[in-house]
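So this first bit is one chain, no partners, the form predicted alone, shown in structure tokens.
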Amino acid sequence: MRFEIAKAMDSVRAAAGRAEADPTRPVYHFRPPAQWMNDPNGTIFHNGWYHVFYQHNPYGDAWGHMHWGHARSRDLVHWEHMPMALWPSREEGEAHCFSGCTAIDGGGRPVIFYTSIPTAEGPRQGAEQWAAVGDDELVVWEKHAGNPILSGEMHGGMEVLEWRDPFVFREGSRTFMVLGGKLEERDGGEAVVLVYEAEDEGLERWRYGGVLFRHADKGLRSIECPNFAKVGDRYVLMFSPYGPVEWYAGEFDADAVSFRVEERGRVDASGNYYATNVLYDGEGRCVLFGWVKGFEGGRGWNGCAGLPRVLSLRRDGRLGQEPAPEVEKLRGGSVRFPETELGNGEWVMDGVGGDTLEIAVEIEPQDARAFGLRVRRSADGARGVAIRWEAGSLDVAGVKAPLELDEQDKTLRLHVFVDKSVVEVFANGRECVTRVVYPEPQDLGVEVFAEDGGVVVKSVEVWEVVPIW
């Protein structure tokens, strides 16, 4: 093992006692042993494995010093925490390894690509796109004797400010790659996702291919974490605008290098959801990552990752998101209500509580102007995180996503996931929203509340949930 990951390792380790004792530390969402964790990435399936790599620093509980960590699974849930992947080459003028992507090229050799950024006082200006080579197992990696692989100079002098986070896809027999960035303009820039094409089967040659999507609002600072998949029978482009991050659904044509966008939306309406990466599993699913980010600071960890998302393509040309299913192997027991009908007020669950819970619960609503789902309350009611609905709105802890119900089926579905600090809310099967909350740790109860009107709860079910540790 290199020295400069058994260095990195050790300090994580040294570390984990104190991370490991936090009460408010997710148990059942992938996180480091400890210390700081932002993207995901180079997220793939290989040989049976679900791989995750990560942002890691393995010296605090802040950002810095980006490393790629690593764990293994084989079922999306219990991880196994691998030896990191990537170090800062000090010695090469390079301060930070950052997001990127992982691939297999023509030869089944793993590559990851990623963004390597030059020390401040190092000879190089600017952001390059590097490759490491992994052995079968994607365990052992080495930087690539010709980094850079893509350099600025390939844009014709064109400036690109901000570029980086490679993702490689496929069309056909086709390799292509996406990275984010923002070009300079006199009329304040535009945020941008550039296109690449591999010119040979070992991924080492690219040519540019021009910008593939332009932001509207020219104020946005850049476009971080893109990812193109195909899902179902369309492409659909996710990105980290500096904020909540968004999706856009349309077809990609390979011969023009053209993608025309036709539905829009965003991932999640939190900001404590960001920096997406996906991966194909041997089922052919699209399953989606992402960093919960927002927690408070100086507890020896920082970051954990969303729950994997199925990620589909529905009717009505939105994208569905639903909790893979392998999430129910961590379900411990479980309490189920009948079908019962609430006036104004609230509706206490007895014998239900606690900081690890799922919650499936279905709300059809009566003459009720809002209602919904109260989770880590307080004995007296007086505290609670809220879920609530009202006139075409989900409202989670302060963030609010649009929600229209349906005019055939008016029920509103929720699917809830309590994890000490982190509440990752699924509605109808196409709105999320995560939220970073501390409660008091004595509030543990669950309500359902309507308000000036009833509703029938058509039913609830709420399991405990077993850590992955």
Ligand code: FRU
Contents of the next structure:
Amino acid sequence: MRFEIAKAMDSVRAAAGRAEADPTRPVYHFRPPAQWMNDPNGTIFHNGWYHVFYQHNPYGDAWGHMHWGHARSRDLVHWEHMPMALWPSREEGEAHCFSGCTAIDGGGRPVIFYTSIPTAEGPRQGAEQWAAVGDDELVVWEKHAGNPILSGEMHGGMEVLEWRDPFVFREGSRTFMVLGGKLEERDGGEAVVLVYEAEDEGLERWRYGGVLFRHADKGLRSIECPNFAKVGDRYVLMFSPYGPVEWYAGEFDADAVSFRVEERGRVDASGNYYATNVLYDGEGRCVLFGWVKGFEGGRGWNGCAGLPRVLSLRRDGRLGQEPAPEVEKLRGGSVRFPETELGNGEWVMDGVGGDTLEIAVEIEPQDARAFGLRVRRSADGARGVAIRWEAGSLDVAGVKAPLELDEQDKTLRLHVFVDKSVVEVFANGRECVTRVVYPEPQDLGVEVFAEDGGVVVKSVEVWEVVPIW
Ligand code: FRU
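With the form predicted alone done, generate the form predicted together with ligand FRU in the same format.
After this comes the whole thing, all chains and molecules, with the earlier chain placed first.
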């Protein structure tokens, strides 16, 4: 029913004026033309295009009526909105098209796998994993005639609750899928990542392979949006546990279908960042997308994606995250300051400011106890969004990430993106904190500060960022 797309897209268009008029809406983070978005879905690089699909409610600026929106880009930063890719097949008793992934099958055919949620009144019970088949351009999608592709019965009597968000990965010539869920067991249950293996090239027949990962927190409600990606010579499992996104790096044994964890951490310390997805591009980079959430309601839009992050495995075994270098294309005018010593106090950067900025700063503490950067600073300094390091921890507007400075060079390297109501912080190439903030519109200043001692500001550069929309 192409009619469904026309109706949904009309509704989005009708809300666009209101969304565009909102001065708090991000201008260089990816987002739909209007209305609600949550998880990035089915991220893939195919035939020279980056594709992002996303959980989308075309009919409102709150969660509901889950469709898959679609956009594509040549360069990871400028996006072209495409027709809606998936919408619920009401005639089949489907209420929502939940999150999932895009894979290319053995014959080169694009396939979306997603979680199909039934209507309350329909005959179906519980979630199933469905497929849709795409054309070469990944624009037109038809639901697979053989749906469901995976159903709960395949677990042989074991009940999996909140079973959702398929993610497909390849190891050698084999194709696997992970799904999140919860097993009802003693002690209130167990949040798990389950693994499946394709039995055919067309990815139509799957076999259950067991529990790949069990969460240590037995009180956890469930695991959402698992991604399992090879980064460097390790596998990294990332998922969303109804709180900050976690990563676990380790070894995947495809024969035993098991995962041995060696290191763990948080992808982003903040609850404003959730439901990630990854793609590998033509350069073999693993690029991460996430959903920036927690915006105020009732504005004709809600939700955007985090900047594309290039993942790496660092020598210390930690997950490295850097903004994709393509984001530099959006740099406008800039100011750069030479090395500056700052005693106890504030250095307000004269004539520098804005609400769409990129800031790169390197600060080496001398005897300061705490230090950092403040953006969206009010002229009198009474207000601002502080990014503050103290005693092995970085605090971004009240959310803390552990961050020990290197013994040798002791330097705090902040890469900060201010985009209206979003502040996305990369620290020392590994810790990220994304925040949704609502400063006063006139609060646009930038300052470096040092408390109870001095610092050396080794370098600082500030760019205006050019809107992509
Ligand atoms: C995560 C999530 C997924 C689900 C989707 C529904 O934000 O809850 O688990 O598939 O959103 O929109």
